[in-house]
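Next up: just one chain, as structure tokens, the form predicted alone.
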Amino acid sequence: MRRTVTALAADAYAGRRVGTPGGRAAADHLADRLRDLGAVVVLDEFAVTGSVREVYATPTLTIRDRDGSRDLMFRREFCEHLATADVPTPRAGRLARFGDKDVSGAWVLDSGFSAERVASAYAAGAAGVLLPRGTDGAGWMPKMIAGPAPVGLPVLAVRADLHEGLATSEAVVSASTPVRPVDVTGVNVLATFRAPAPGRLSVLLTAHFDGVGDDPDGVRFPAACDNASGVAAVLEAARVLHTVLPLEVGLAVALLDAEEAGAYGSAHHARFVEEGTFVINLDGAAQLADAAHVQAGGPSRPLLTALDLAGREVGVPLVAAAMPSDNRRYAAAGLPAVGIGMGMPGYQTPAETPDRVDDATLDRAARLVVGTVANLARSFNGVRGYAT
């Protein structure tokens, strides 16, 4: 498992976000390594229309004012918004706030992103707007890749307290926005160890392996914990699970892109999903804290029951969270799915390194996959019924 984290974290998968050649790399590299495991392997290609922002050259942010110039940091200090336009020369304003008489030709400080206000400022012919956001632990601002539709400005997001000091400054701002909605193809790694025997227990194991993937300036993404770690311990348990479980049931593995871009991968694969199919689906298992967050959706019952049996036996406590992850897509096909996770540190930022990834949390995660399998097995008696 540590192996397989500190692969898909390295330079040559850039991050692996959908559409790019390190994402297709990296689908290519898993397939051959569920082939090594004994699984029938199919690359399934699909589109993704419209949802992945694409920051295709740096975004600048320059302060002006009596006591000089200054370049602020991007993703330390600020960052592109998702509904920017695409604005790739700087465009120099005023400062001006939300609501004054007159913004034409300003960078306009607003408070929160609303498209109405964006609109009726751009209408008043505003340079372009700033908007305030936070930052993790560590100082980075999280890049993502999907939001909402781009407006008629550039808007950036600067870092909070900076926004709050631009509030009584009489500074110029000049800013660049090179961020553009883009259509790709992604690519899902569908294995098949073996197929269900009739009426038997079929069991399907998901995790996303794609990330948001590296900024155009070299700074890399390596997506170790969200979600490489995921990946890792689904590759574990399916390879102790191939060789455990009786032959009559029915195993497979899904490693799905796109779920950065808005889960377009699991949302493709579900509707092909026999129906019955029990999913676990594993999103983060890089550092427990607490107790695994756990979302179930779908006819859901009899997985829940075998998760908390394993959950007990592995030693790993768990607690009803919301899962935004693949799981939800297969529930809503409706299909019996539930959702792990076991931690992201660094979430989305430059630190989500390999390092970050704990030894003890990739074991326990794969016990805790691999227990609860076992114990639908054990209780399975059929389609329509269970022992007990």
Contents of the next structure:
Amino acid sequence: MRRTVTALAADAYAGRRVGTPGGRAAADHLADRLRDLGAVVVLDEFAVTGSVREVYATPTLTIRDRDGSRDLMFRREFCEHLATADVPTPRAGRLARFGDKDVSGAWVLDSGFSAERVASAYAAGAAGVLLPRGTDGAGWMPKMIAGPAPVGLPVLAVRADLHEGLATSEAVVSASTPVRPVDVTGVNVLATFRAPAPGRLSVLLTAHFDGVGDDPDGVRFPAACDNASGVAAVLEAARVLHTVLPLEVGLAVALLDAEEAGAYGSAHHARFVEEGTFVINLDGAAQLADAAHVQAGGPSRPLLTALDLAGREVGVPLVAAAMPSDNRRYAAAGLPAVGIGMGMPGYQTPAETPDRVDDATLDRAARLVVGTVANLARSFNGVRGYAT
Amino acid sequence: MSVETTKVGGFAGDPAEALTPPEAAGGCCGGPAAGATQPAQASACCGTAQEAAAEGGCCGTAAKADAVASGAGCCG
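Target state, the form predicted in complex with its partner chain; input state, the form predicted alone:
Below: every chain and molecule of the assembly, starting with the one above.
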């Protein structure tokens, strides 16, 4: 599992954003891994339209005041707002506050995003909008790639304390926002280990392999925790289950693309999954805190019973908590589906490196999945026995 | 199953609570889920489980609006 995490976080895959060569290369690598485990693998492409925002050059933000000029640091002191207009060359202007009588030519400080207020500033001839945003504990502004519809003005998020300081400043701001919507093609890696015998149990294990991708300045977003860790645990669980499950039990794995773009991969795949298939989605298996988060949907009570028992057997506490991930797409399609989360330190920042992934958590995640499927199989006519 | 084992694993309450979990404040679109001691457990989708079920997708309109209003990114 450690090797899987390290491989997916490597330079070759460049952060694995959907629709990039790195993302595609990761899919090809995972397809090979699944074939090596004995599965029949299909790469299933789908379109992702109007969702992904691509930062195609590094945005800039320069503050000039009586003390001089200072360039703020991207993703530490400011970052793109996903609703921004694409403005590739710096646009300069004085500072103004939302509600000022004259904001023409000014960068407008606002307290939060409102499409209506941005439209109002745009109509009044403003240069752009600056919003406050916090950072994570390490001082990073996590990167995301899917957002609301672009507005007419450049919009940047500025670290909250700096934003507060600008409110009383007479500075001149110059900033660029080279960010554009892109339509891309995603690819799911679908692996069938064995089809179910008619009327018998069928299980689908899922994890998304995509990330938010590297920045154009070369800063790596390794996505080791979100979700190379989940992929690693699912591969290990599939390897074990393929050796111990009765042959009449169906076992498949879907390694999904475009979760970071809005769970497009699972939305595409869920339509083709056979009714009654039990789905277990793992999103984050990097650092278990107090308890694994669990959200279930669809007719999933047997799945929850099996998971609860596995948690007791393996020693993983479970708690009902929101898991807004691919599991919701399968549940929305009427399938019994559960999402499990066991931690993502460094979430969507350059600090999400393989060393942040805890080996013990990987092991417990794989055991939890194996135990859940084994318990499910027992309740559906027995299992030959398994060793985790 | 022994009491000892129960204390260290599985659900403390009814597993069916996972069908309607409490939603994390700020847990939309990648924010850390409430109650997590590590930043974790979230991803690009927005909204509550109920909204997801009602709207046939992972993105609830209300949560999306909240996320947008707070300046966070949100899925389409």
